[in-house]
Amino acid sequence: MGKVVFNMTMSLDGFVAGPNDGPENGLGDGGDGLFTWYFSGDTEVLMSEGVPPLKVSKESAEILKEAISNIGAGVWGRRTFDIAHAWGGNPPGSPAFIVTHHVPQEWVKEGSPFIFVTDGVESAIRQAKKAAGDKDVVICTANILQQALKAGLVDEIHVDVAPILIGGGVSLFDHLGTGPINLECIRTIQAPNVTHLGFRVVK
């Protein structure tokens, strides 16, 4: 049975992305330096059809062929879709279930790799882990993750540590509102420019 499982890269100060990011603005003032590690390799690895292949290090592009390999769907929020400029029709993970309150009407139609869910992040997940059957379900959001958290939802988290201080931004852990989640240590791995973090969250 496939998991839900988060992915994301992080500042060491816990930021995902920096001040006033937006469409026009995608990583935030400052945090295009999360990235480095995307594009300072010599290994290819394809995200997704469509877009150009990320160019990492042998020991990230192992780890990211596997994770790759094992997504059955993906769940975001809007916000981050509308960032993503909906990744130019070829999300990293489809079906991609995004939550919204509203339906952007131009993606409704046949062929679309998106389901837009209007009754929040429980019943984008539950819809999510039937479409993927065997395989994970991968969370990218960090609004997501808070609200999945806050639900139980979430099997692992796992974090790529940039070595980068933003000093502001987007926290990936804010607004958890709850007692401690306790957490195992499932991988610590040291690549060029990213340190590789799993967890398995503790139920």
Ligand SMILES: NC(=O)c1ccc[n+]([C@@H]2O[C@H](COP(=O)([O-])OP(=O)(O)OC[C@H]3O[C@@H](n4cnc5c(N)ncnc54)[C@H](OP(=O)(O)O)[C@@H]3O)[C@@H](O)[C@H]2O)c1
Second form
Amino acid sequence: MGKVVFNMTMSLDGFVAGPNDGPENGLGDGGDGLFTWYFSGDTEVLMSEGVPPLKVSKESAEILKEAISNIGAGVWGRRTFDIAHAWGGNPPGSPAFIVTHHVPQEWVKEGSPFIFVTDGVESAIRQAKKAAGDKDVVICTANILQQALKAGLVDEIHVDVAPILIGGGVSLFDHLGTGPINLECIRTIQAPNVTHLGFRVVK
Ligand SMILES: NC(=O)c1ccc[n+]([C@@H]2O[C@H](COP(=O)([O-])OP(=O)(O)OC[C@H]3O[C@@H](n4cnc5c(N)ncnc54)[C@H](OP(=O)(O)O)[C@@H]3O)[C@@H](O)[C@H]2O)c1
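Please move on to the form predicted together with this ligand, as the form predicted alone is already shown.
First the chain shown before, then all remaining chains and molecules of the complex.
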């Protein structure tokens, strides 16, 4: 059985998007700098078919390629699905389980990479683990991470820390409302425009 792994880019002050994020303002006001490291290197990394490759440093490319090769399924919340315009049908982790209260019928069709889950995060992760088999399930939204952490379903937290203070927006560790969750640091890698941190959740 693979792991349930979270991975997102976060500002040093803890935000994964600035204020006023939306389909026309993907990373919110002032949030674009979060992804500088994705486009400022000279090594190409293909996240998914049909989208232009990222251009990252050699150090970051190694980390991304390893993570991509381990992905067996992904879990996202509906806001990211909408903001990313459904990744044009090429999610960066497939099959892609989208947790939502309202299923977008246009994506319910033969060959769709999306499975819409309306009975909660635990159900989405359970289904994603089954689909992923020996590979990992990746979670890439703040809201879903918080619910999954509360339910004790996350094995590793990987945060790519961007050297920027955004000052507001979507906070990664808002609404946890639990007691302390102990972590063991398993990786610290400094690369141009980003610091890659990895933690194992102590259970
Ligand atoms: N920094 C990075 O690496 C990075 C990467 C990609 C995206 N982003 C940005 O990060 C932000 C992530 O947003 P977010 O974490 O606030 O939202 P999110 O997790 O993408 O979506 C939250 C939504 O999912 C649905 N949902 C969540 N839990 C549910 C449940 N238990 N049952 C049914 N539906 C549920 C609800 O939508 P409905 O009620 O409408 O169904 C909820 O409003 C976005 O701005 C995105 O663009 C950042």
